[in-house]
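Below, in structure tokens: the form predicted alone, a single chain.
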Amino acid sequence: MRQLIIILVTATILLGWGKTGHRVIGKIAEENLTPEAQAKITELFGHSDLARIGNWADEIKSDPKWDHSHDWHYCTIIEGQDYAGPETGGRAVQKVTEFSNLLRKGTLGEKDQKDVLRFIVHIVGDLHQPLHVGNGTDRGGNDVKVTWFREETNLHRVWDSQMVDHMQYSYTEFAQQIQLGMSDEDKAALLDPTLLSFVNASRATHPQVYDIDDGKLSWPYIYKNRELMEDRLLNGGFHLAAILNDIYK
């Protein structure tokens, strides 16, 4: 029974990119902060290492006082429709907007500033994981049962962590690898703080993400989706930097 409880709890908190993915996004974002944003974040935390704070919002899910935050990690766009707000499911877009405005106002105490910033770092990362912009039918791919190299799992977990971890990079190696060859012009072009632009981009990946044939996923699925996975992580880092740079002008 104890083992079953541990398994159920673990399954419940398998959300976001997984620790490595969020650290990759945080690392890329940190490297592209303006001096003003870097200074503000360092003033709060004593450092500007966003990789260190990117997983906090998942880690606190086991604390009952944060139960109300569970739907802050995703949003839903119904098939054939535009984003219609949190009424369709998930408050991620709403919360990034709300928290960004709170930081701009500068009226929060230190602890609340830290919590709000931690959530922004995490949620922006989540919104770049294709299945955190759900279709409203399968709990973001959690109900899509597949195997991953013969291990039973689901499509959401494959995208959260299993594909990323299969690369066997440290988060610093991963962040460096997917930025290779980028010019300053390339980086500047990705520094876009427009929230719905990258939410819609994540939703647009679904035809490829859900192309799973018989559900027995292994190397062919990686070959087909590695570039997309890296693109989502890369864009997550730059979009996060753009949002923070915009907040701390």
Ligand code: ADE
Given for the second form:
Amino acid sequence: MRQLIIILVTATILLGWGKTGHRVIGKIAEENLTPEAQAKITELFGHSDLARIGNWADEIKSDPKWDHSHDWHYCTIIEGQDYAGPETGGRAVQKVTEFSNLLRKGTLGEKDQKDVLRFIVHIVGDLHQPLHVGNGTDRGGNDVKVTWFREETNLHRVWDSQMVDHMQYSYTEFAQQIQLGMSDEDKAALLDPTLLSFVNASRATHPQVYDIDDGKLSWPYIYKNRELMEDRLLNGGFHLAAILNDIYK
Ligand code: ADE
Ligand code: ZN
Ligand code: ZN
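Follow the form predicted alone with the form predicted in complex with the ligand, if you could.
Let's see the whole complex now, leading with the same chain.
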């Protein structure tokens, strides 16, 4: 029984954005790929549907063969400091850099190219979930117990999935809704990121994300954070496209 509880607890603390969040980011990214990137991804997968590719890195957590990948989904920036590498906790930044370089080099076989690309799509998405850039004290908010409409949960899970799911959009509706009214200039501005700039942007949201009063979260928390959540998903989509476009240019 104790083992079962440990397994269940571990399973709930390690996921990134939930399925819908990763699909939204994948969908937006796909719509903004260059023809070259789209062709290369289609060559590998038979399609370039990044919404379909984006959740694999969470699914393989059920395969012990991939146990070593569990800390590739997040990173840590200690309060008041700059990002200081994987030693502070989590290898997400290191892995996106390493995997992008591997794809650029062009020496991987087809299976490895596919796995590496699936990881990039997923991890870049995760790094836009504010609590996947942790502060090093509470496992990205997993230790911050809160209630969500009276259900016991934690702050990390609220951001991974509960707030996204609360919107009751399909991922395609979500992707469409949050891009409404964007001009070409708006889009171009989002297509020029650096990895550390968006990691820092996620971290910079923490004062707002952690503003939880008594921890009983419901409508007022959504009211305050909906725009931020949508902004992070939107940025995730464009930044992912930018990274893939740069790899396959
Ligand atoms: N474990 C430790 N830090 C974490 C984070 N920021 N996100 C997910 N899991 C974690
Ligand atoms: Zn998560
Ligand atoms: Zn993840």
